[in-house]
Amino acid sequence: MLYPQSNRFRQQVDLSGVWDFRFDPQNEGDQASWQSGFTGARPAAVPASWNEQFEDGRDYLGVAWYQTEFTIPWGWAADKHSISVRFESVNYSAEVWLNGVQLGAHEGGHLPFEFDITKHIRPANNRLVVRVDGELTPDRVPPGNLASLMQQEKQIAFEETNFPAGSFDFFPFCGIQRPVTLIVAPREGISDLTVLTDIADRDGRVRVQIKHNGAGEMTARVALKNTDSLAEAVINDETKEVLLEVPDAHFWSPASPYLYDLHIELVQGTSVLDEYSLQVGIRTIRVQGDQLLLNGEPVYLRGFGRHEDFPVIGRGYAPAVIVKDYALMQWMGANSFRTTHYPYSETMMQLADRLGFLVIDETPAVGLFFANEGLEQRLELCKQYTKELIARDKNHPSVIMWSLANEPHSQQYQAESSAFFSPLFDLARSLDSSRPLTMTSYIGLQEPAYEFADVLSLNRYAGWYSQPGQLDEAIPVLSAELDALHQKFNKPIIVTEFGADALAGHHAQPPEMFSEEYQADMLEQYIQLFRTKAFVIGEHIWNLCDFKTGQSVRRVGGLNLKGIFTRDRRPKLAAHRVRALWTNPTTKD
C-alpha cells in the first residue's frame, strides 16, 4: 500500500474537517438505512476521538455513524484514473458506504485501509458514510470485557477494577482518528514498492521491488536523484526487482539520518504512465551475540514508550503534538522509541526517518489471552495486523525491529501461548527477514514466546508494583532477574518499560511513592543498573507523558502518571534527571 502523494500523475485530497456524527446506542442505524445518509446529526471533528469531544461520549464504546460529502478531484478522467478512499485509522471497526453502496469493512484500529470507489462516484454531492463500532469484546484485539470469562478460567481479569473494561492500561479511544484521503492514481501504474538496503565497505546497495497493475511490457526507470545511480528494467511480470549501486554511500543513522530521494517512473513505449518518489535510508540492522548492530556497529537504545494521547483530540492525529514530542525526546537525548501499544501515525514514522530515531514498531496485539473462546479469531487478527503493519512501514529506515505483541497473559497457558506465537513469528519472518523480531513481556522467565524472538523486550516495575517504595530492595531483585533471563535465553535484552507514577508538584524528602523525587530516583537507579549489564542493549522509560486511562482506584484523575512530562507536556523533575544521564558522554553509548 503506497502512501498518498501528489505529482503530475497522482492527486490526494484530504477530507479532514467537521463531519456529521450520530451515536447509535440502540444499533438502529442499519434498519433505518443510515447507510444512505442520516439526519439528526451533530458536528464532530475528523480526525479525533469522539470520547474527548462530547460529554455523553466519554465512556461510550458502542456504534456511531459519520458522514460527509465531497466533489470528485479536478482533472480526474474515468478512462485513465482510479479513485480510492483511504482511512489511516478507524477504531475499532469500520463499515463504509458511498452513495448508498457498501464499499467494504475493516477490523482493527491504527492501521490503514482503502477502497476503490471509481465505479460509484458522481461528479458532485458524493456522500461518504462510515459506521464505527468501538465495543470491547473477548474475540477482538485488543480484547475487553473479560471478567466473566476470566472467572470461568479461574484467572483475575485486569479490567475488574477498570472502567471501561479493557484488558490494557490506556483509554480505548474510538472514532476516525487519523486523516481520510481521496487518492487519484493511474489505472495502469505502480501499486507497491519494497526497498531493501545493504552495505559493502563504504558502498551501498539498494534493491527496489516494483509491483504494478499495468498490462503489456513496460520499463521501470529507477534513480536515486542525489547520486549518479540509475537503472532501467523491463517489466513483464507483475513484480520486478531493480538493483542500484551507490559508491561511497551516506549511511543512515541517528547521528546522521541521511535520506536519498528514490524516484521511479513506469514507462510504456514513449509514454510515462506513472511516477512515485520515496525517501530511502541506506542502513543495515542485525543482532549478533549480545549486541544490536546498526551498520555493523553496536547501538544502544535510549528512549520511551509513549501514547498518541492529548486533551480534546484523544488519540486524534495532531501534527503539532507529534513535532512537540520529537522536540522533547531530542532535548532529553533520546534516540529511539517503541510504538506502544499500536502503530503510530504515518507522519510519526516519516519524521523518525528524517530526525534519525530508531523505532521498535509494534502491532495492536496488547492484552492477549489464550482461553479457547475466540482464540482462533484473535490469532487471525494478529496475523492481519502483522501483514498490514509490515506492508505499511517496511520502507522506513527508522524501523529497526518488529514487535508482535505487548504483555500477553501467558502465565497459565504456556502451551497455548507458544502455539499462538510460533506461526505469528514465522509469518513476520516470511514477510521481512531484514529486521529482528521481538515481543514485550512482563512475566519474564516464564514467557514462552521468548523462544521465537531475536531480542527480549521486558517490562519491569520493581520498586513500584513489586517492592513498592523500597528501591534498596527492588534494584537487586531486578539485577538478579536480568542475569537469570539472559542465562536462560542467551539473547540481548531491552527493558522496554520501567517507571513510577509521579503527581506533578508533589514533593517528598525522603522520597516516597507518587512524589517527583521518588520517580526521578527510581529511573536513575534503573539506568545505572543497566550500565552494568553488557547484554542490556536498550532502555525505554514508561512513559514520555502522562496519558488518559480508564477510571480505577489506582488511576488518579483517570490518568497514568508515569510520564516524565505531564499530559500537556510540562517537565517533571525526572525529565531533568534523565536528561543529565542521557546527555552525559560518560554514560553507555
Ligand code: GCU
The other form holds:
Amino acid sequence: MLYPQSNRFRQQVDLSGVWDFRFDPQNEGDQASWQSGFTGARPAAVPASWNEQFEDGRDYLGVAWYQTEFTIPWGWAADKHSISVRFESVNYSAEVWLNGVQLGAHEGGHLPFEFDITKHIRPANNRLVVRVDGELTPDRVPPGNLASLMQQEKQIAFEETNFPAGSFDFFPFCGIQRPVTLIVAPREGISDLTVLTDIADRDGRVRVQIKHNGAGEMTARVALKNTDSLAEAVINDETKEVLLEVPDAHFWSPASPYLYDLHIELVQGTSVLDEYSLQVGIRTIRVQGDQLLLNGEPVYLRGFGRHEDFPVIGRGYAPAVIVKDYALMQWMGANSFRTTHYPYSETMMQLADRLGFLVIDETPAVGLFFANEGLEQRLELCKQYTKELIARDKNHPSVIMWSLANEPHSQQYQAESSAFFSPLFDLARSLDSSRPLTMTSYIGLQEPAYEFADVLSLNRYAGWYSQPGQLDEAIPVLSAELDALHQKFNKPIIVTEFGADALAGHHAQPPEMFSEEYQADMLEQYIQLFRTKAFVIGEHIWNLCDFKTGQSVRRVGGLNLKGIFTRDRRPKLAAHRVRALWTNPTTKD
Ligand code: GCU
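Form predicted together with the ligand, following the form predicted alone:
Next comes the full complex, this chain leading.
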C-alpha cells in the first residue's frame, strides 16, 4: 500500500482539524439517516481519541459519529485523476459515507484503509461521515468483555478486575486516531511497490517489484538518486521486478542508517504518467544459530515496549511526542523497540528508518483466547491484520521482524492455540520470506506457537508478579527458565518485556516495590543476567513511559507505572541507571 505523497502527478490534502462529533449511545443514527449528515454535534479533534477530550467520553466505548466537509483540490480533472480518502487508523471499526453514499467499512484499529470516491464527489460541500464503534466483544481482536465466558472456562478473567473490561493492559482508546487524507492520483498509475535488498561483500542489490493499475503495457524507469544505478523494464498487468546493482554501497544499520532515494517513473509511449519516490535502506537480516545477523554481523536489541499514549489525545497521532520519544530512546542508548501492542503510525516507522532503530513490528493481536466462542472470527481478523501490516510496512529497513501476537492465553488450550498459529505463521511467511517471525509469550516453555517462530519473544516479571520484592530469589529462577527455554527450542530469545511499577518520586532504602530504587535494581539485575546468556539477543524494557490503562486495583490512577519515564516524559531513577548500562562500552552488542 503506497503512503500518500505529493509530486507533479500526485496531490494529498490532510483533513485533520476539528470535526463535528456526536455520541450515539442508543444507536439511533442508522435509523435517523445520520449517514447523510447529523445535527446536535459538538466539536472534536481529529486525529485524537475521543475518550479524554470530553467530560462524558472517557469510559464510552460505544458508537459515535464524525462528519466534516471538503472541496475538491484544485487541478483535479475527472478524466485524468482518481481521488480517494485514506484513514490511517480508526479504532475499533468504521463505516464511511460520502454525500450520503456508503463507501465501505473497515474493522480493526491502527492500520490504514482507503476508499475511491471519484464517482461520488462534487466540486464543493462534500460531506464525509464516519460511524465509529469502539465496543469490546469476545469475537473482536483485541477482545474484551469476556468475564462471563472466562467464568465458564474457569479462568481468572483479567477483565473482571479491569474497567473498561479489555483483555489487555492498556486503555481501549477509540476514535479517528491518525490523519485522514484526500489522495489525488493518476487514473493510470503506480499501485504498489515492493523493495527487497541484499548485499554481497561491499556491493548492494535492490530488487524493485512494481504494480500499476493502467491498461496495457507500460515502462517503468527506476533509479537510485546520487548513484549510477538505474534500470528500465516493460511491465504489464502482473508485477514486474527490476534489479539495481549498487557497487560499494552504504549499508543501513543503527550506527549508520543510510537511506537511498529510489525514484520510479511510469511511462507509456513518450508520456510519463506517474512517479513515486521511496527511501530505501540496503540491509539484510537473518537468524543463524543463536544469533540475529544484520548485514552478516551479530546485532543485539536494546530498547523498549511502548504505547502510543499521551494525556488528552489518548492514542492520537502526535508528531511532537513521536520526536520526543525517539530523542529519549537515543539519549538512553537504545537501538530498538517492539510496536506494542498494535502497529504504530507511519511517521513512527519512517523515523525508525531515518534514525536507525530495529523494529519488531507487531499486529494488534493482543489478549487472544481460544475458547470456541468467536474463535474463527478472531483467526480471520489476525490473518487480515497480518496481511495489512505486511502490506503497509514491508519496505521499511527498520522492520527486522514480524510479531504475530502478544501474550495469547494458550495455557489451557495447547491444541487450539497451535491450530490457530500454524496457518498464521504460514501466511506471514508466504507474504514476506525476507524477515524472521516471532510471537510474544508470557507462558514460555508451554507456548505452542514457539514451535513456528524463528525467534522466541518472552515477557517476564520475576521479582514483580512472581517472587514479589525478592530479586535475590527471582533472578536465579529467571536464569534457569531462560536456559530451559533455550534447551527445549534451541532458538534465540528476546526478553521483550521486563520491568516494575515505580511511583515517580517514591523512594525507599532498602528498595521495595513501587519505589524508584526497586525498579532500577530490577532492571539492572535483569540486564546483568542477560549478559551471561549468549542466546539472549535482545532486551526490551517494559515500558518506555507510564501509560493509561483501565481502572483496577492493580493500576494506581488508572496508570501502568512501569515506565522509566513518566507519562509526560520525565525520567525516573531507572532511566539514569539503565542509560549508564546501555551507553557503557562494555554493553553487550
Ligand atoms: C504484560 C503485557 C503488557 C502489560 C504488562 C504489565 O506482559 O504484555 O501489556 O502492560 O504485562 O502487566 O505491566
